[in-house]
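For reference, the chain that follows is the form predicted alone, supplied as structure tokens.
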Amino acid sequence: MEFSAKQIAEFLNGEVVGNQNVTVNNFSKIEQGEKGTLTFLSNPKYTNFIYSTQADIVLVDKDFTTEQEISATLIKVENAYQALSKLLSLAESIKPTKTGISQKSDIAETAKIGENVFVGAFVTIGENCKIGNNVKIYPNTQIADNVQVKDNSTIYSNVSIYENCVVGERNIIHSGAVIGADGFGFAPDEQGRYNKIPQIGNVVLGNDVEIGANAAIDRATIGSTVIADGVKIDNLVQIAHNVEIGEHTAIAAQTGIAGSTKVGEKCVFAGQVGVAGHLNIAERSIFGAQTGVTSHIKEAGGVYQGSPHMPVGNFRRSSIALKQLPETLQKIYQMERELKLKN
């Protein structure tokens, strides 16, 4: 399906600069732009590509000014990146959707299945499950007994959802994710052997949650591991038992959060962040890549990095000092030699 620059600008409340009748039917990166595609510019590092891109339409921020002639038609909007997101969502919404239940699936008689549901081949849905309207469950996914999957959620292939877990509305769970596996709970005895503590809780996912591929969210020992509304979890993230993640928090790949930690709303965890157990993390906290969080974060809105964590300004100064350490040591050794000679 093709859209003109005029139609796109009207949808985005933007301003056309150039040929308003030019049409596009696909998207491209600005450095690899092709005829018939739309691209965007939001990062100043890519500004030079706007003068050479072959894309026919480029979304730009409304304050963007040109330094030389541009062949593409520009659409000026409040925020080019957000505008692109709206267009991608529109394109996704007009794709044909799958419905129907595969004869190769295995659905318990006591399960309740909503309307306009897609269930792929070799999907297993256990006893007393409740599957909402417009849910899509792709092949080879296993849903255990007493699970709820609410309206408009999508569960991709090879996902495992253990018994009694709850998946909210408009969730997206990517391939290989495991929701509700046992928490890592063991009690050592007098001989130093680890005895398993039964994990009898569940996992509750709020609405508009997205779980990345091969992420794991463990069930609570007692009660619930809670992922609140709007949380976005990347691939290969581990959330331990009884953790609570606040609304609209984003967690990047390979992050691990240990048991019973409570994370406030709108926090950001970059890649490979490690968080110790039984901590409270204040809202809007931001952790740089590979940060090790070892104690409570009490003040909202802080930015941290390093292991153990420290304010990012301190971490940067420490990093500079560490780089200078070999040279500094040589100076100290030289001073020691000179002092010995004097004495």
Contents of the next structure:
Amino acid sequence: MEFSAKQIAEFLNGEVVGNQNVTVNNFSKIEQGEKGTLTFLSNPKYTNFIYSTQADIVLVDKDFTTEQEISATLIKVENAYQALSKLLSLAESIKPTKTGISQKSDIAETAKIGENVFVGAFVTIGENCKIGNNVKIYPNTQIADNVQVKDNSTIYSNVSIYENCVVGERNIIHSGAVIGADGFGFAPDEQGRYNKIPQIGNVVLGNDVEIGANAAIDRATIGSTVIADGVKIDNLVQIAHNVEIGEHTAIAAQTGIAGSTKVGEKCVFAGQVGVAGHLNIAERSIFGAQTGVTSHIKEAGGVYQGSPHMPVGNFRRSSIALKQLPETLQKIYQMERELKLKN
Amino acid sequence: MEFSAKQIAEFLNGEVVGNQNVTVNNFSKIEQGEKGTLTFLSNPKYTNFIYSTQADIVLVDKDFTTEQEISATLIKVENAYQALSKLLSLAESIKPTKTGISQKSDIAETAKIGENVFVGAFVTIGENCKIGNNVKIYPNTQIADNVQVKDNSTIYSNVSIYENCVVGERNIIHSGAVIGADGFGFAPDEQGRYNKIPQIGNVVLGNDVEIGANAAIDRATIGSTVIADGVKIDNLVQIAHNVEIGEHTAIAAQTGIAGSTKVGEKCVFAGQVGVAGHLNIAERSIFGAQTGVTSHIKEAGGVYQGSPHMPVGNFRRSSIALKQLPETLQKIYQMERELKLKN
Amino acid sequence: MEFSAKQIAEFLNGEVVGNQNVTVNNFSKIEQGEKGTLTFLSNPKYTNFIYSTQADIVLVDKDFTTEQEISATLIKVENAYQALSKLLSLAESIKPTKTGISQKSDIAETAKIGENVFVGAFVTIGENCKIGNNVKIYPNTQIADNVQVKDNSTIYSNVSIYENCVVGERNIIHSGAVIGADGFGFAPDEQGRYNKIPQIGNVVLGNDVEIGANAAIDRATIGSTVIADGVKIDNLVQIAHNVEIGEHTAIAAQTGIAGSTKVGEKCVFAGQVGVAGHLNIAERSIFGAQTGVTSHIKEAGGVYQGSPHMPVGNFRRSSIALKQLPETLQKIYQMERELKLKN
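One more: the block was the form predicted alone; return the form predicted in complex with a further copy of the same chain.
Everything in the complex follows now, all chains and molecules, and the chain you saw is the first one.
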């Protein structure tokens, strides 16, 4: 389907600068823009490309001003990235979606399956499961006994959901994710051998949660590991037993959160962050990549980096000082010599 | 089923303090305790909750003394966490378990299957496999040719075990784990292109090993990657080719151990530790979270942290000094000025 | 099959030192060598074992000279590790390989399957897929709609490949890898809630790519995440949306590369490296384990370590200085006292 700049601007409530009749039928990246496509400029690092892109339409923030001649038609909107997202969502919504229950799946007779559900080949759904309306479960996923998956959730292929776990509404769980494996709980005996502590709790995912590929969220020893509404978890993230993640917190790839830690709402974890166990992390805390969080965070809204963590400004100054430390040592040795000479 | 404080105390060889006739039928966490449940106090950080918990029974260490009035009945035991574990194990042991071989599995005719085995739907078991007695294999797991799984082991869903690997007795392998993929071995040619070194060895897991969700243990180039008896490996851990892990070592989530490293017995790795290749790590070494181990550890029983690793006391002092380094630099500049002024 | 030292030396174009008639039928590690096997010496750390190994034949580099009496027969070659690789490849090439299409797979009628293809049980292949000649797809792998897998590629079990992705020729994709899950892209609204940015691009893998177990390579938001020819990616690696990895780059386990970063050719990433998003990394850059790359790398061929990254020599000196920092602080306090005394 083709849309003109005029049509798109109307849909986005934006303003056309340039030829309002130019049409596009696909999206492209600004640095690789092709004829007949729409692209966007959001990150200022890419501003230069707007003058050379072959894309016919570029979404820009409304305060964007051109500094050179430009061949593309611009559509000025409140927020270019959000506007792009709106267009991408429109494009997705007109794609055909999977429906029907594969004859090659294995669904327990006691499972209750809602309306308009897709179950792919080689999916297993255990005893007493409740699968809501409009749920999509892709091939080779295993849903163990007594699991509840609420309405409008999508579970991709090769996912494992252990027994008694709960998946909220409008969740997206990507391939290879494991929800509800045993927490890492052992009691050492006198000889230093580990006896397993049975993990009889579960995992409860709220609504609008997204879980990345090959992420692992362990079941609680007792009670629930809780991922609250709106939490977004990236690939290869580890959430240990009895952790609680507050609403609308985002956790980037390869971050790990150790057992029983409670994370407040609207926190942000960049990639490869580690958080020790049994901590309380105040709401709206932000952690830079590779941060190691070793103690409670009591004040809301702080920004941290380093391992062990420190305020990000401190981390930046300390990192520069660390890089210069060999030269600083030379200076100290010299001062020491001078002092000794004077004595 | 309901049990009274008196019955539980007898089972645990403990002492009741309070109403010995109060009954419970479930477990709860001390901070969320509900009527009719049993909880425990082991970590002193949670001591305050014992005075407010709604749980009817609390397991405590025998040296615990109350500092306020308390409504719950206490059961004093040698070790509250171990006693809890014993009760949880009892609860697990009375749950029904999976049995039978699914008609929807795919088992090679040359595979030998023991007695009382569970094989879920869409499991594949390859040629010449030997599956011991009481083994449980959950749906969608693939066991390739010539794999041996010894008695009483449990393999959860979506696990992949490559050919020729050996799984010991009483192992627990969680969903998504991959046992025996090729090691990362390449020989670069003159142009810097990589030629694959075939990886013809295997992985041998000892008895009482637990492997976490989405962990990866690579096969040896030649010979075996060896995980000894009693080793516990958490989620998303990477064990490279030809590594050997000694008995009763515990490795927390997202740790990675590079090729050919030998780890002694009863070591402990916290989360996100990295260990370089071709190292020997002495027994009972302990590594804090995010440690980067870059050289042999020759003395047994040391505790390390930092990247590169150093003794943990040194790490703590260095970390504090690093945080203060910007101020220290100011001080050095000032001293330098003073010295120059005096010259 | 048995081969004599003479036969092996001829195949490798090497020189026998010792008994040319001794025969072997298997490989072993030098430190565990058994009678009737061939081993190799490449890493000088293992030189001592050559005098005690029970292996009958040892491949050595041609400049190797014995310093003690030695019982094994040596074969001197240009490069012992490459020669071993050649022998291992020979051994692999004579193993029987899997063929045929399992009746228990689920292949869409619109999919085109090449010649001499292996498709294991419980594999799903979606609509309009193109599977090349000599491709092997192991059990429980899901290949979604419109995926292309080119000739001679091997995809192990429990892999998930999302729709529209492209796998090149002679790829090896290990178990649990996820190719093409959604990138981690969200636009926060005014209340700090995340709206998903649809990820409508794909992943394109070049030729001769190897992807490790449980690795995750996300699809692009728009356009393609690109892994160029000859790239080798280890287990549990995260490649985010819109990343481009240049030819013949090697990425070791648990490394993560954030969104839209472009990595040049022939780079090397050791384990657990993190690279921030939207960066350009010059060709032939080398990053030590646990490096945190926080800015563009503009010069080719540099070697870096540390978090944030610095040149490796700087990192080593800074690390030593950091370890000594507590003592250095004492020295500074003492100098300060001396200066004050003098004033």
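For the two forms, the rigid core is made up of the largest set of C-alpha atoms that agree within 1.5 Å on superposition. Residue numbers count along the first chain shown, from 1. Since the model is a prediction, treat every value here as computed from it, not as a measurement.
Note yes or no: does the Cα of residue 319 move by 2 Å or more between the two forms after the core is superposed? No; residue 319 is a residue whose C-alpha shifts by less than 2 Å between the two forms when the cores are overlaid.
So with the rigid core superposed, the C-alpha of residue 331 shifts by how many Å between the two forms? A shift of 2.5 Å.
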